[in-house]
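Okay, so here's just one chain, in C-alpha cells, the form predicted alone.
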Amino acid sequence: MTDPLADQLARLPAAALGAVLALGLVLVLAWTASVSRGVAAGRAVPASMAHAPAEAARLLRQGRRTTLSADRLLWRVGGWGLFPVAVLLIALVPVGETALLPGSLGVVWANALDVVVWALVWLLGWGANSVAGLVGGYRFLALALGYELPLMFALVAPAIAASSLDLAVVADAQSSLWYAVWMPVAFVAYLVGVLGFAVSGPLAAPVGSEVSDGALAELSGPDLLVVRAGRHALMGAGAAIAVPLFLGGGSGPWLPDAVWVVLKALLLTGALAWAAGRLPTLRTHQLMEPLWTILLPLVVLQDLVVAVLVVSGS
C-alpha cells in the first residue's frame, strides 16, 4: 500500500516546476499583449519592446497616492488579484493530456475565474472611495452582464461537441477540424468576452477617459503597474484558454504539443491586443443592445446547431 503523504511529497518538485512555467508563460503573454498594443498605437516593434520595461520602471519609482477614507484592503485586493486569476487560468490549459491544474471540469473553472474578475474590478472602483472609480465600477458590472451571457454560451458549444467539460478532451476532439472553423459565432463571442474581462478595446469604457479612467482613476505607481500587467495577462490567459477550446490544443505538424500550445496562444494574444488597440472604445449603452439582441441569440443558435449535429452524428 502506498503512503498518500509520500506520494504527494514526491509530486511537489513537478508541481513547483509547473507553477514556475505557468507564471513564466503568463509574463510572456502579458509582454506580448503590451508590445502588440504599442504596435497598434503606431510604434515600431523595437520601440514597443523597449517601451514596456521603461514604463514599468517609471511606475515603480512613482509614489503611491491614496484617497480620503479609501478602503485600502479592498482596493489592493481588487488590483493585485487580477494577475493571480490569469495564472490560474493558464494553469487550466492542458499540454497533451496534462495541465498544472488537471480536472474534468476545466470549462466550468475557466468560466468561474472569469466571473471572479467582476468582483476584482468592482473592488477597484469601490475601494478608492472616489466618484470616477465608483462610476467605472458600476459601468463594468453593467457591461459584464452584456458580455458574460454570450461568453457562457460560447463555452458551452465546444463542451457539447466534445461531450465533456474537460479541456484536454475538448482539445483532443479537434484532431480533424478545429472548432473555430465550424463554430465561428461561438469563437467570436468568446473573444469578445476575453476583451470584456481584460477591460480592453471596445469594452474598455469602465476605465476610459470619459470617466477620468474610471475604476483606475486613483491608481498610481506600483498599483497602476500591477493592474496594467493584470489586464494584459488576462488577455493572454483568455487567448491561451481558447487554444484547447477552439484551436485544437497542441495539434500541429512537426513540433511538440507544448510548443504548438504556446505558439497559438502567443499569436492569438498578439492579434487580440492589436485589435484592442485599433478599435474604438464604445460607450456602455452602445454595447449592451448588440451584445444582448444580436450576439447572444446568434451564439445560442450556434449551440443549437452544434447539439443537432452531435445528436444526428451519434
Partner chain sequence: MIALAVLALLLAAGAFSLRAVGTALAETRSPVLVLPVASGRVPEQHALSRYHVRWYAASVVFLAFDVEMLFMYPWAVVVADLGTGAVVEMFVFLAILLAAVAWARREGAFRWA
Second form
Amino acid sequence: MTDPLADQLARLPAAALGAVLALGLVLVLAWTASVSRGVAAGRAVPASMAHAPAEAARLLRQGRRTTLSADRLLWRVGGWGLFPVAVLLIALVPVGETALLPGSLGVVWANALDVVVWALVWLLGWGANSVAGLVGGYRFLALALGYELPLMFALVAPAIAASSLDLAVVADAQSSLWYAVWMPVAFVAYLVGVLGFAVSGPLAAPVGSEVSDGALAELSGPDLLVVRAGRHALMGAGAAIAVPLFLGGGSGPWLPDAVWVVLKALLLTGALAWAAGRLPTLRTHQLMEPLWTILLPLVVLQDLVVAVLVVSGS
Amino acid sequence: MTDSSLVVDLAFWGCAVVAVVFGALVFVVDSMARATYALAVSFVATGGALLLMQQSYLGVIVVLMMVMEMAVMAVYMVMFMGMNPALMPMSMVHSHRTALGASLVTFVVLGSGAVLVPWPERRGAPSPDVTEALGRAIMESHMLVMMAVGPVMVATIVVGVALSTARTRYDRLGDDLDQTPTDPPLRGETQRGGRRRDR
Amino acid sequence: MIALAVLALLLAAGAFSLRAVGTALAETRSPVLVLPVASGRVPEQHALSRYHVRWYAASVVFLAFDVEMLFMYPWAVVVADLGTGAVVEMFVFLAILLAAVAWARREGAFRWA
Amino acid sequence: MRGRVVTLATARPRVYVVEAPGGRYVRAETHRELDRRGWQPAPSPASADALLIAGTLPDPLRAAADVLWSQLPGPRARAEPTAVSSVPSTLDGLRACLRDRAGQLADRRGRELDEATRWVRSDSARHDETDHDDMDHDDMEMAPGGLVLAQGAPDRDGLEMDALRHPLGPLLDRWPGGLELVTTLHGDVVVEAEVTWWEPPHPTAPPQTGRADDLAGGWDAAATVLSLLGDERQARLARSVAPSSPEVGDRVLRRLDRLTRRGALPRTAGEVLHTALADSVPALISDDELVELVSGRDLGDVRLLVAAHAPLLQGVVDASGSLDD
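Following the display of the form predicted alone, present the structure of the form predicted in complex with its partner chain.
Now the full complex is given, and it begins with the chain already shown.
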C-alpha cells in the first residue's frame, strides 16, 4: 500500500504546472474579452489591446476607498471572489489529457460555481452601504432567478446526449456532430446564462450605467480592477466550459487537442464579448417575463427533443 | 472506509470544524447578511464533508442548492426581520432557555446515537457511479417519490404566489384581462400608495 | 485535492502581489473613508435597510422549481438506458411545473416596478 | 519605471463630468472633447481621476461640490471651466495635475483619512439647531457613524418596508444642471419625488460659435440617453450629429426607436426623443408633470426619463435660454 501523502506530493509538480497554465489561460481569456469589448464599442484594435493594461495601471495607481458603515468584509469578499470562481471554472475544462480538476460531475460543478456568483454580486452591492450598490445587487438576483433555470436545463441537454455529467466524456461523445449544431436552443440559453453571470450585455443592468454602475458604484483602485477582471474572466470561463459541452472539446484537424480547446475558447469568448458590447442593456423588470415564459419552456422543449432522439437511438 | 488516509481525515475534520464554527457564527454576528452567508459557508463545508465521504453527487448538490437558497434567503431576512438588517445589534435567538434545552437534548440524542449505535460492517461495495445509481433509484424503485413531488411543487408555487402577491391580475388590469399592460405596469397603484403616506 | 490547494495558493499569492503593487504605485496604504455617492449630498440615512424586493413572488416560484434539478441531473445520466418510460415521466413532471409557471405569470408574479 | 507606469495610467484619465446650473453648452462641449481624445467619462466619483464641473456653480452648491471632491479616491484633479472655448485646455490641465507627483503627494498628505464623518457631523449639527432634541443617547444608538437608520413606510403591497430618501442631483453626471430631485425609494422604485431648481449665479447665453442646429438640445438628450443605456458608440454618433451628415442622424434615430420597441427604454422617453429629433418641438413640462412622470418608476427609468426630457424642463430652459429668445 502506498502512502497517500507521498502520493499526493508526487503529483505536486504536475498540479503546479497545470495551475499556472490554468491561471494564464484565464488571464488571456479575460484580456480577449476586454479587447473584443473595445472593438465592439468602436475603438481601433490596437487601442482596444492597450486598454486593459492602461486601465490596470490607472486602477493600481488609484487609492482605495471605503464608505461610511460599509460591511467591508462582505464587500471585499464579493469583489475579490469573482476572479477565483472563473479560475475554478477553467480548472474543470478538460484540456488535452485531462482537466486540472477532473471528475464525473463536472457539469454539476460548473453549475454550482456559477451559483456562487449570485452570492458574490449581491454582496458586492450590499457591502458598500450605498443606494446605487443595493439597487445593482438586488437587480442581479432578480436576473439570476430568470436566467438560472434555463441555464440549468441547457447544461442538462449535453448530459442527456452523452449519458454522463463528466465534461471529458461529454466532449468525447461529440465526435460526429457538435452539440451546438443539433441543440441550438440549449447553446443559446447557455450563452445567455454566461452573459448573466458575467453581468454583461443585455443582462448588465446590475452594473447599469443609468444607476452609476450599480454594484460597482463605490469601487475604486485595485478593488474595481479585480471586479472588472473577474467579469471578463467569467465570460471567458463560461465560453471555455461551452467548448466541451457544445463545441466538441478538443476535436479538430491537424492541431493537438489542447490547442483546439484553447482556440475554440478564445474565439467564443471574443464573439460573446463582441455581442455583449453591441447588444443594449435591457431593463430588469422587462427581462423577467421573457426569461421565464419564453426561454425556459423552449429549453425544456429542447431537452425533450434531445431525450427523444437519444432514446430512439439516432 | 476503504482509504482512511491522513490527508482525507484532516480535510474532513477541517470541513467539520468550519461547518460548526460558521454555524455558531450565525447566532453571533450582528447583520442578517453576515448571518445568512455564515450559514451558507457552513453548508458549503458540510458539502465538502459529504464529498470526502465519497458521496460526490450529494456533496455538489448541497453546495449548489444551499448557496442558491441562502442567496434568496438573505433577501427575505433583510426584508422581513422587523429591524434594520445590518446596523443594529441583533439576536437570532428567541426564548433562550427552551431553545438551549431543546438543542442540547437533540444534540445529545443524535450524537450519542452516532457514537453508541453498533454500526454494521459494510457489506458489498458502493455503486461505482453513485449518481447513476441515484438516477435509477428515482426512476425505478422510488418512482412514487418523484410522482408525489410534482403536485407538491405545483401546490407550493400556487400557494406561494397567491399568498405573496397582494395584487393579482384583477388589480392590475381590472376586469378586462385582455388589455395591454401599461408601462410601468402598476403606475396608478403606486401613486395611491404614495398618497397614502401623505395623509 | 493537491491541484485545488495549489490553485488556492497561487490565487492568494496573486491577490497579495496585486495589493503590494497597488500600495507601491498609489504610495498609500490605508483606504480613505468617504460618504456613499449621492449627487453631492450627505445621505439622509444609511442605505442598508429593509430593502423592498418587488420580485419576491418570482423568487417563490423559483425556489419551488429549482428543487426539480435535484432529479434532473441523475435522470440525465440514466435516461438513455431506461428508455421511453423515463422520458415520459420526466416531461409530464416538467409540463405540470411549467403550467404552474404559466399560471404564476398570469398572476403577475414576474412583473414589478 | 514608475514614470512610465504613471504615463500609461494617465494616458486617458477618467473624468467625472457634472453640469452646473446653466452649464449645458460647456458640458456638451466637454463630452465632445472627451470623444475627440478617446477619453471615457467616469460613471461615478468613486473610480474617477478628475472632477469637472461645467459652468459656474451658485454659492449654495459649493458644499455639494466639495462632497463630490472628497469622494474621489486620488490621485485626483478638479476643474470648473466656464466657457466652451476653455474646455480643451482644462482637460490638458487635469491630466498635467494627475501627472504631477509632488502635487498629488501634497494633496494626499493634506487630506484626512476620514472624509465622511466631518460632513455627517456638520450636517447633523445643522439639524440639531432646528430640532432641538434631547435624545442624544438614542441618537448614539440609532445613528451608527452619525447617520440615522431608514424608517419604515407603508407600501402599496400592504407591507411595511424601509423607505430611503435619495437625492438625484444637484451634482450628478449626465443630469440636467440645477435640478435636484429628492426621491423616496421603496427598494428600487421611486414612490415620491420633490423638485428643487438651483439657479445659475448669472444668466448664461448660448455660445456664439455655431451649433445652432442643436440649441434645442434634442441630440444632446439623445446622446445622454444612449450613454445611460451603456451604448457609448451610438452616444458618440449622437453627439457628432450636428457637424456630420443627416444619415448619421437617421441611424441614431432608428437605433433609439428600436431600443424603445424592445423595451430597453421607457416608452415615454423614446416617444419624446423621437418627437424632438423629428423636427417638432415637444411641449415643455412643469415640475408637477416631472414628478408625475417619475413616480412609480424604477430608479434607472427615472434617470432615462429625465435625460430624455432634459431640454423640455422648465428650469433648464430658464437657465440656458431657448431658441425663442
